[in-house]
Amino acid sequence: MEHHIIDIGPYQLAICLIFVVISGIASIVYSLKLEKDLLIGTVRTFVQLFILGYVLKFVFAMSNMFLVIGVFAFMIFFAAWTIYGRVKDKQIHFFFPVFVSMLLSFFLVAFLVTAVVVNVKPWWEPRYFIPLGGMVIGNSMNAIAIAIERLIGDLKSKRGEIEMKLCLGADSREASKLLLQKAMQAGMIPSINSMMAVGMVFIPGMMTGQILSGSDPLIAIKYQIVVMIMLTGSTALGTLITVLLVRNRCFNKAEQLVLKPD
C-alpha cells in the first residue's frame, strides 16, 4: 500500500488559531494576563518555524563536515545563551562553562548515535545529525537550566549551613555535595519520568511524525527508543558536567562561598 504525505494548507493552519483565540479569551475573562504572551508566542512560532524550514533545506543540502559541525555548535551556543538568560541570579558568570560542557557532551552523544547506533555514512550527514542533535540540545537545555537554578538557589538559601561545614574543615565539594545531588536530581527527573510514561501515557513527537509520514510503526518505535535513551544520557552527562563547573565558580580559591544572599 502506497503512502503519501497529506500537506497542510494555509486555511488549515488558520483553523488552528481557533485554539489560541480560545486560550486568549480565557486569559482575558479570568484576568490571567497571558494574552500578550500568547499572541507573541503564536507569531514567533509561525515565523521561527518557517524560517527553520528554509534553513533546514539549505543545511540538508550541505556536503561539508565543518559546516555541519558549525551549525551544530551555533545551536548549542544559542541554547547556552538561552539558559544563561533564564537563570535569574547573575552573580557568577557561567555562560562559558555551560557552553563548553554542552558542546562536549552533546557532540559526543550525537556522534555515537549517528555513527554507531544508526550507522549513518558519513556520520555527519546533516539530515540525521542536525535533527538528532537538535533534539539532544532542546531536551537537555531545560534540564540544565533547572539544575543550575536549583544549585544556585540552594547554595544561597543554605549559606549558613555551608559556611558552618567549611569552618569545621570541609572543603567546598564536601560542603555542597548534598546540594549538588539535589540539583542533578531536579534536572534528570523529567527525562526519567518521560521514559516511564512513553508508549503508555503519550506517543512521542518523533514517532508520531514518522508514522504520519508513512513509516512502519515498528521502525518508528526503534528510532524512538534510540532517541529516548539518547536524550536521557545527554541530559545526565550535560547536567553533571555543567553543575560541577558552575559549583566550582561559586567558591573562590580560599574555599569561600562567593554567592551573596538576596
Contents of the next structure:
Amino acid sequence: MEHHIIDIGPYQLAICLIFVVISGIASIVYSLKLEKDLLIGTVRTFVQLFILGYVLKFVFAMSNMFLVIGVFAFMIFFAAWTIYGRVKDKQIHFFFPVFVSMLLSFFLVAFLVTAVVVNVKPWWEPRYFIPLGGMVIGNSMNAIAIAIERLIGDLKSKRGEIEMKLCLGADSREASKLLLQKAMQAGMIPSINSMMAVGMVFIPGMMTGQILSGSDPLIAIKYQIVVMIMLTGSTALGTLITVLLVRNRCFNKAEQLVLKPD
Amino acid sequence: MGNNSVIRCENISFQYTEGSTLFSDVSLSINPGGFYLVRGPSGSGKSSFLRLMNRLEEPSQGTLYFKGIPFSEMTAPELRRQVLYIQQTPIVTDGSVKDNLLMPFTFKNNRTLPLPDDSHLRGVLDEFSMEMIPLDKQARNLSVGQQQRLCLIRGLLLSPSVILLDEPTSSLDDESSLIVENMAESLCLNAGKTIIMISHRGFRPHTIKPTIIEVKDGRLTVLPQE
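Right, the form predicted alone is done; let's see the coordinates for the form predicted in complex with its partner chain.
Shown next: the complete complex, the earlier chain at its head.
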C-alpha cells in the first residue's frame, strides 16, 4: 500500500489556532490570567519550530559531521542553561560542569544508538542523529533539573543530619549518600514510569510521527523501544554524573557543607 | 599560652557571611581535662566558636591547633573524631538504638576502630541512666531527652578527647537536662574528657570549677575560675 504524506497547508495550520482561542476564552471566563502566556507560547511555537525546520533542512542538506556535532552541542548548551535557570538556589555554580558532563554522556548515548543499535552509516547522519539526540537532551534535561533541585533542597533542609554524620567521622560522600539516592530516584522515576505506561496509556510522539509519515507500526515500535531504553539510559547517566558533580561542589575540601540555609 | 593545650586558637577571626564579623583576633587555649562553660548573649557567636573547634566552619583568619598540630594538617574526619560536637537538637536516624550507636563505625574513617559488642553497648547505656532502653528499640520512639543521651553515647564510642556541647539541654525538660549535665560533669571528672559547653540554664558543675569563656561584642574572654 502506497502512503502519501498529507502536507498541512497554511490555512489548515491557521485553523489549529481555534484551539488557542478556546483556551483563551476559558482563561478570560475563569480569570486564569493565562491569555498573555498562551499568546506568547503560541507565537514561540510557530517561530521556534519554523526556525528548527529551516535549520534541520540546512543541516540535512550540508551533511557535515562537524555541523551536526555543533548543533548537538548547541542544544546541550541551551539545555544546561535551562537547568541552571530552573534551579532556584544559585549558591553553587554548576553550569559548566553540568554542560560538559551532559555533552559527554549524551554524545555517548546518541552515538551508541545511531552507530551500533540503528546501525546508521555514517553514524552522524543528521536525519537520525539530531532527532534522536534531541530526544535524549529534552527528556534528560527535566530529570537532571528535578534531581539537582531535590539534592540542593535536601542538603539545605537536612543540614543537621548531614553535619551529625560529619561530626561522627563521615566524609561528605557518606554524609550525603541517602540524599544523593533520593535525588537520583526523583530524577529517574518519571522515565521508569513512562516505560511502564508506554503503549498502554499513551502512544509516544515519535512513534505517532513515524506512523503518520507512513512507517509500518512494527518498525515504529522497534524504534520506540530503542528510544525508550535510550532515554532511560541517558537519564540515568546524565542524572548520576551531574548530581555527583553538584554534590561535590556543595562541600569543600575540609568536608564542610558550603550551602548556607535560606 | 599553654604548650600542652588540647586546642589552641591563634588570632582567629570569623565571619558568618561577607562583612558580618562575629569575632576577631581571638587567641586562647583549651587545657586537657578542663571544663569550660561558654556564655554570651544570643547571636554573639557561641555556636560558631564551637563549630570552628571541630571544623564545621573555617576561620576567616588565624589558625587553630589540636594538640599542637594545625587543623589544616589533619583530615576533617580525624579531627572531628577527636573533637566531638554534639548538636543542640538530637538527631537520630531510622533504625534501632543499636543501629544508631553503631552507625559511626560504618564510616570509612572509623573502620579501624574496634566494633563494640552488645554487652559493651548495654554497659554504656546503663551507665548513662538508660537501663530500661532495649538495644532493638526504634531510636525515633525515644523521648527527646533519651535521644540526646543516645547522641552523646554514640559520639563517646569513638573515644573523643574533647566534647563540644552546643546547648544540649535547650530542648529538654528539667529532669533530662539534669541527667545530661551530670553526664558532662562525670565525663570530665571520671573519664578525663575536656568539656566545652554552652548552657543557657545557668548550669554549674557540682564538683568541678569551670572556666568561663565569655563571647561578647566580637571578643572572647577567658574569665578566671570562679
